[in-house]
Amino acid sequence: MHSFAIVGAGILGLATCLKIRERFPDASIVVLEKESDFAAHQSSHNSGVIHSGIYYKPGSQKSRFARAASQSMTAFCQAHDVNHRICGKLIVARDNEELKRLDVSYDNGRRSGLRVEKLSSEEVRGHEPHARVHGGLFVPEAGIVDYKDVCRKLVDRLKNLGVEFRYREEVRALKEERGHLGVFTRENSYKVGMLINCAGLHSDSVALMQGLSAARKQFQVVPFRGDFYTLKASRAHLVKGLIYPVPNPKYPFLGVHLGRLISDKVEVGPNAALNFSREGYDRSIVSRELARTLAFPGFWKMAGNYWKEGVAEIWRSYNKQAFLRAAQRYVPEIQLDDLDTVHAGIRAQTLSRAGRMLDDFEVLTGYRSVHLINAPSPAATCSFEIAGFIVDRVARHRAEH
């Protein structure tokens, strides 16, 4: 029997394993993971920002914990030798109205204790020769890594602390037993004392084993797909390092970018669409996973709300001049023979009952199990941060069972 089994390989499981063993240095763990590999999904489909928090509600989980990852993932990184760079983040505003929605960012920034600078379109061509904007903000905290390399280490240290990592084992049901979970996979099965789900895509999948009427009839994942293209490398040089809107407040999601990868490439994007299917990079299509969304009413209340920027994202994903003509907005000189190779991730999204996009970490505890069904950006950035939340939840449900 094992005293921990974490679900998924990714940097949120990786990261809750460590400090499931730094609280619990003699408990037996192991991590069941469905791919041949650890971070197959969103840890290694990102954008590879290491992000400040300066976007996110100042008291929020994510504006707290953004705040002190951009400090633990950079501490890591020094400590394991994972090549990184805090090489601060531009955030530019492209018209008049853009200008006002920036101060909401600055005090935003400000109130989170982070170091913000405002910018003429001037001073923005200082950091950004070839940027055309009215204005803008640099936060010095944010910075760039790869997450698989910080996912390879932690792998590397789990097993030398002695973590058991059984790869290619989907959980297909669990069975609440006297003093116990038993975990089933299509080969084994596993007696678990708690069982701790950061499956990411799946994760609602998951807690729906269990029958957690919380995960039945108010929440559900909705993947959306992120398209990447990388400028060639001629054409580098016109983007020095990350480039970022102001965020609307009529849309849940960012919008297109710019950005400088640790690699030196630069992409841009990614877009939002829906996709129909949660791992289908190809734009595969999953009929029981697409008739799973359409059957959730909150996608229909949410697709009500966004209809026609969802439509805008979904045309921007099949066309290429479309991405482009995003791209422009910050640096008119990106031609369409730039845009090189694309590839995509697909973010886990989940979604309400009534349509809202759960904005923030989400946790739910079940018989002898916690769950993180809702993880989205800047997840990654605070893995170490959500990792200590959840295992707090751990600890509270041991003592109270």
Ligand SMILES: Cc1cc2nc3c(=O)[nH]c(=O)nc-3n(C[C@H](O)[C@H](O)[C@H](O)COP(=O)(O)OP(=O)(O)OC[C@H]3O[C@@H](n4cnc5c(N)ncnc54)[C@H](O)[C@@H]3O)c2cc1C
The other form holds:
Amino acid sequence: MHSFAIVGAGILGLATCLKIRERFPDASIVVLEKESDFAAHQSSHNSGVIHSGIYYKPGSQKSRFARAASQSMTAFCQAHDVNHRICGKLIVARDNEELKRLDVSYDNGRRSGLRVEKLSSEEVRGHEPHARVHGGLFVPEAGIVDYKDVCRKLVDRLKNLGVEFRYREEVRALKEERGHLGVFTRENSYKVGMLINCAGLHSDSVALMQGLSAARKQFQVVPFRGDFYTLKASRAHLVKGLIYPVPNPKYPFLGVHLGRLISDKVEVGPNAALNFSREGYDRSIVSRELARTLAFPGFWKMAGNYWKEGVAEIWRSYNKQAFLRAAQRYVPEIQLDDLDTVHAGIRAQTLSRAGRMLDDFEVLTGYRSVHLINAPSPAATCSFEIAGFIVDRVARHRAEH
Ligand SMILES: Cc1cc2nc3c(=O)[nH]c(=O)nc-3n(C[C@H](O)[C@H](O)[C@H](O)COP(=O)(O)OP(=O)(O)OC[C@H]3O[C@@H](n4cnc5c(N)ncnc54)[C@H](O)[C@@H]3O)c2cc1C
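I've shown you the form predicted alone. Could you give me the structure of the form predicted together with this ligand?
Time for the whole complex; same chain goes first.
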């Protein structure tokens, strides 16, 4: 019998595991991961940005977590020798209308206690000589890291702390039994005191295995694809740091941006297009999951609200020219030939039955279980804060039962 089983060796499963180990030093813990290695999905297919929290309503959970997280993630990287850089981020306006919207981000940032600088178009060029925009904001606390490196350090540390890792173990069924929860994979079964579901794109399916009626009726994960083009090495000098568009208040995704990675490659992306399957990195894969998405009433309500943005994003996903236009809005010198290889990440975005994309990080509790059912960006940045939030729930749940 294990005291805890964590489902999913993504950054949130790993960070939660560390917090569990710190809070319950004598507990026996197993991590069950369906792939053959850690961080196989969202945690290694993202933009690699340490977000600062400027986008979120001051006082909201995301704003509080991101404020604390830019520091805790940086502290972890420093303590464990993970290559990272606090390079700051530019949010740039293309016209007067966007300049007005930039003021909202400026106010948000200041009210959340962030340092934010307003920049004229010349001052933007001081940061990014090839950018041609009307003006911008500079947020010095944002940075870059490879979250897979963070995961690697977490795995090493957890192994040293006696945590057991079981790869190629897909959790397929859960059974509520007296005094424990039965966890079933294809070949094995585990008796666990408590299960923590950090299964990312499949977190709703794992919650459903326990028949959590709230999950069944209210929520569903919908996969949103984000394509990235890498800029040719000979043209990487066109972008020095992170150049983001002004957020669209009607759409929860941050928009196609230009960003230098910690590896020094420069990427353009990601868009946010509905994907046919949760792990279909190859666009041609159409799975049964599409039918599941289409059968969920919340999907059609969301589609009604966002159909214009949705069509544009899907079009961009198939059309390199459309991607180029998004990049040229900020750096006109970028040409079609400069957009080299393409790869994708797939976001787990939970939708409510009413068609609302859940914004906050969301946790459900069941019999001997805690399920993280919504952890969109900036969840990688906020991993330690979300982990702390989950472990508080676990402690409360254990005290009550
Ligand atoms: C394109 C893109 C860009 C992003 N950019 C940023 C960014 O710049 N900054 C930021 O902070 N965040 C960003 N994010 C968000 C961030 O990457 C995710 O929120 C975070 O990685 C989620 O981590 P996770 O551990 O919940 O999920 P995952 O990394 O997906 O891990 C879940 C794990 O669970 C496993 N699993 C699933 N089902 C089962 C099962 N039944 N049994 C066993 N194992 C199972 C999976 O194999 C997987 O390894 C981005 C995301 C994407 C996709």
